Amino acid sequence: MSILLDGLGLSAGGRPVLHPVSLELPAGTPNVLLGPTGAGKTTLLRLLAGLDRPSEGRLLEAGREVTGLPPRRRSVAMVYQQFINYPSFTVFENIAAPLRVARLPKPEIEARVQEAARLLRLAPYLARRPLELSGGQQQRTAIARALVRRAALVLMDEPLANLDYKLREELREELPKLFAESGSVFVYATTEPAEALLLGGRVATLSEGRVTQCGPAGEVFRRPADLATARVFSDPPLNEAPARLAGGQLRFGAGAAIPAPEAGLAEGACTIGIRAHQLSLDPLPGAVALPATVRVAEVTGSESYVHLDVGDLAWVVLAPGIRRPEPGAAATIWLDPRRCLVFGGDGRLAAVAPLAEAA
């Protein structure tokens, strides 16, 4: 089972608000959008559910069309960013709503619901109503009650972004052993690239209308097609510096040097990118210092995000402990050649430096 997107897209008033996408979304493993808000990931859902018609292209579930299909004639369902749950009804009574609907036998009702509870560790909590339940007790049960349905494409619209960091963090475990067990292809849209991470799967990269990548979640970390997708991908920003390539040297900011990643580059303008977690505030075997001050600093608990100037750049840099220094301080940034991407003038990929693939 595999839903494919051949060229679909989606225009309005003659502008495309969602480029020509083709991708192929297996069963078994999360699908993820990963994109910025307004970068189009509501819209591809919104396609894939049947709610809105592209304007171009088709969508095949196991081979056959459903394109101009309407949502009632699809196996699709839906989990979104607010929960929602009948409130009089129990939880039971909210995951057998849709098989109620579809008047299906009592004994066939009763054994889906004890197994989608079962899946989502609700069985205990089948007699409550949703006012007595967690947040993450009742996102739970709405999940179950999408699954409930056996839908061929289960959509999920950033699901976990209501809830506190402890319910997340238990869902995000929990969700791709769901995965793995349903036959259902499920594409999970979110904001945060480390969610996209931590679920694992494929992820496909959105920015402005445009998939710009798409492939294994590490892979497209590790090795992001362009600068779009690398931006995409970095939580806080990537770390960017206008530069020229010259005579083997990356040259940038006011004076700074260090050495190309590799041969064989083409010379000329680029751009070097770095995550805050390659970046150090203290000193490193093969790092080049660069002088800095400090903007400000955000305490995480065990980590510490250092924002600072670089000369006119912007930079932050995620440190561990707690690093509390005053703005306007004086600081060194640790920069080291072998942990940055470097992107060409047509902001694609030119070169992953040696150590720059390390998470």
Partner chain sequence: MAKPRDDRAWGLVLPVLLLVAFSALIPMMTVVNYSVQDSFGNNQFFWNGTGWFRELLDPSTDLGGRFFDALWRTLLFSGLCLLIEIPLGIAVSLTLPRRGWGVAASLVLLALPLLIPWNVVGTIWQVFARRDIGLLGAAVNGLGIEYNYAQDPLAAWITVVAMDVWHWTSLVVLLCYAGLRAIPDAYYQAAKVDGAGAWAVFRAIQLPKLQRVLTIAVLLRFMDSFMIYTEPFVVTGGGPGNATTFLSIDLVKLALGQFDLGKAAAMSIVYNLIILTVCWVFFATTTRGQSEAVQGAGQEAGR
Given for the second form:
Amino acid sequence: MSILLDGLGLSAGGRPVLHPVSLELPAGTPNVLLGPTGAGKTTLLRLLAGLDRPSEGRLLEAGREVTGLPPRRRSVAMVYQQFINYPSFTVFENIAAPLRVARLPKPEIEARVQEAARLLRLAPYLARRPLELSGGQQQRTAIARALVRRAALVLMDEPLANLDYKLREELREELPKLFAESGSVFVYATTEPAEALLLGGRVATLSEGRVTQCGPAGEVFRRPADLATARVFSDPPLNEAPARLAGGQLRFGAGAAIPAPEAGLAEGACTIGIRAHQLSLDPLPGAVALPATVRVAEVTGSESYVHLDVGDLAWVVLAPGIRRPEPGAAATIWLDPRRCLVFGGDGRLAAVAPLAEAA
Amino acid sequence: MAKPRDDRAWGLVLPVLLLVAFSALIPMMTVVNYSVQDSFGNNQFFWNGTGWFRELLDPSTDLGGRFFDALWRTLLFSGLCLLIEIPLGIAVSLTLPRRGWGVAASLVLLALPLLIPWNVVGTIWQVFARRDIGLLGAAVNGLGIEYNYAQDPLAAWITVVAMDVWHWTSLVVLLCYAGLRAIPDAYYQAAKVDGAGAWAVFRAIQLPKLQRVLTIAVLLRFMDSFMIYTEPFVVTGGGPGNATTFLSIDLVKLALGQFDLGKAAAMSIVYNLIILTVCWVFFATTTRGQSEAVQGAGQEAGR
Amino acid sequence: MARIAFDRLAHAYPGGAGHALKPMDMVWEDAGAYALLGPSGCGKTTLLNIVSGLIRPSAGRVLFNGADVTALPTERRNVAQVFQFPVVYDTMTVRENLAFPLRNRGMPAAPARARVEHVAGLLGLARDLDRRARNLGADEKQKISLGRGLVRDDVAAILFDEPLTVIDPHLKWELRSRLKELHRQVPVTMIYVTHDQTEALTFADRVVVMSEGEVVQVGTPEALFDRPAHRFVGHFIGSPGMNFLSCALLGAEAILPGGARIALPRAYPALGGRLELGIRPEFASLGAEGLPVAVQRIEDLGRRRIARLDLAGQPFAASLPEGMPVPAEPRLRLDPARLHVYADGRLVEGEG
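Could you give the coordinates for the form predicted together with its partner chain, as opposed to the form predicted alone above?
Zooming out: every chain and molecule, the one shown earlier first.
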């Protein structure tokens, strides 16, 4: 079972809203759409659901063409950011609703609802009404209703965004198991890179209406195809430095230079990108020292995010331990060239740093 | 190849289309047909081209003079109604309770006038305002103020406008109340924190957030008051003299009283066009630049 | 500027069962940055609304600089508040929005203008001053909400009610660090309510952890991380939270159900109740020696990985740095200095 997008795209008023994209979304693993608000995640979800008609391309479901079919004639379930349940129904009736519409026999409904309730740990609450439940339980009810239909395609649009942090953590752990057990294709939209990584599975990054890359989460994270992907898939934001390649050296900032990667880069303008945890405030062997000024430090308890100005660049360093340097103080950032991502003038990734890739 | 959507859905619309054709399109075409012909009894019709329209729009002719007099009267009536009902409706909606049993009670009370048939409203006021036996009319006269809507044009106008205010302000109140209820509490809390007084809260939060329902309220009240017929006809019959002969009353006099079908048809078409134009212009100007606000509101509601 | 104190403060909603806020005494120092952290329904928003005056507590007093303000309405408390959803006055420009609190208080135009421009500079809104507020993004709208608090130089405290909820991750970083910088430039008491531990820990000098209407622990981010006073704090702070292992104690040794013995840095007296050993995933590592464990699954978080383990029948999470290989027959090593003992969910101080 899989969903195939074949050059699927949408334009409105002559302008592309979603650039044509070809993807395969397999069952059994989460397919995460990662991108900021307005990147086109919801547009893509709506096309997948059949709520909107693509202006080009085809959509195939297990080899069957379903382009342009309305959701009613497809096998699609959807979970939204808001907890959408029937307030006057009990949890049982909520979960059973799509099955009753499909006129399944009573014992079958009973069995399927109990099964979904067990998976989502809702069994003790089946007789209650949604509004008597916590937010996490309400959203679980909505997810159970989506699962119980055994739809070919289950779409989730930021389903955890309205939940408490710890509840999110819990559900993030449960969801991949559900995805693996079910035969449906799951598509999960989120704005948070950490969530994409936690869910594992495959990630498609979106930026400004374009799918920039698609692949296993860890691989896309470590080997972003281009600058846009690296930006979308970095939290804290990617540290960037515009650079010039000349004589085998990448020169950037006020006189700093690192050796250029051996191949794949043309002379001229390029961009160095490095994630916060790949930088250090302590000397590293083989690293280049960059003078910087501290702006502010944020302590998380075991680590510190130190925000610094490197010339006119604003960078973040994730340092282990508790660090509270005074704002305005001078500091040195140690940048290891083997941890940098280098992007060419066209934004494509030119070289993966060996140390950034290892995992 | 993209598959087509299910076009059988159009079949479901067919009954409505037929109904609209019978109830609106065919009568309308008949009117258009009449408006370009002249008739001399016995169902004999003669082609008259745009003759009726030229006569109608020329104030120096009989027909034109009569038309423009009625038009100004109707516009004045609509203007007065809007001027009183909109601010009054907003004011009343602001004073309504927001929670507790008072909500249901006041909403039911307010909805009462809206539930009375129009001719009954007219009859109620015709009796209510009579100088001999009417509660209002007799009371006012008892205070020594001369008031007789059957003879004094000013009294007739006051009666007709008061009747419309009584009948329709509730609608504005209900719309505004719904609009006010939709404002999230955080706005009021923020205003409190910012030290805003009641007037500042009204100007900065309530009025802007009411803009959309007010657009609807003004449109509805303009259309209804501009087309008003039954109530003033029952109370004053268009009099005294022609003092409260609004366009609709005049139209009926012309068509059914004098049986001047051509003139009446031309008049009704112009009448119709005026309403359409005014509503469209009003709607276009007030909703311009609001699409973003609507989107924003949608997002907010979505969260 | 204000020092905020609570004196036997408690609150029960009329008709509600029990206390939404159990009796508490607490002092928040002037110009401090505080976070109220807890799951929904823990009472943090109730406490915030009591500070702002939107809720009047059913018992106890609220003191600003020693003066009792319990009965004062919001508008007379000189507090400012930033809400979860950005509140801007739609029809006004950014400038008019920022000037709104000053105009309401009758400040003359010239000084008001200067204040507004100063604050817009602090927030990075200077270029947007004459734009209509409703056309801005959510992050900028939140800055305006904050700015309306900052323009008033008499403001005693600025309250934040989950202000980053609707902000995208990338902009969160910008807004959060901007807020932190701002707190250094404008020494005003800031109180930040959130369920997100990262936001709370990074923002605040002191974090107040709440659960079920009660303050469970007040401390610096380090203290909450290193020495959670309560099982709840250990679980709630950290991602994943602290590991808790059922155990028995024998002097300076903990004995796990499987019989494994773990040396503790301190000796403990004989304790009653349910005993647990607490240690954070960050202080556990996989290597060639230590306790035998079974690896159930490895979660790749990009910059680190979480190993989900089975330690003699108890689930355990260990954090692995990026790039470190997982040994074929892994054994679990625990940093002895970071081991804590909990009896019935409460931290027990050891001896020596």
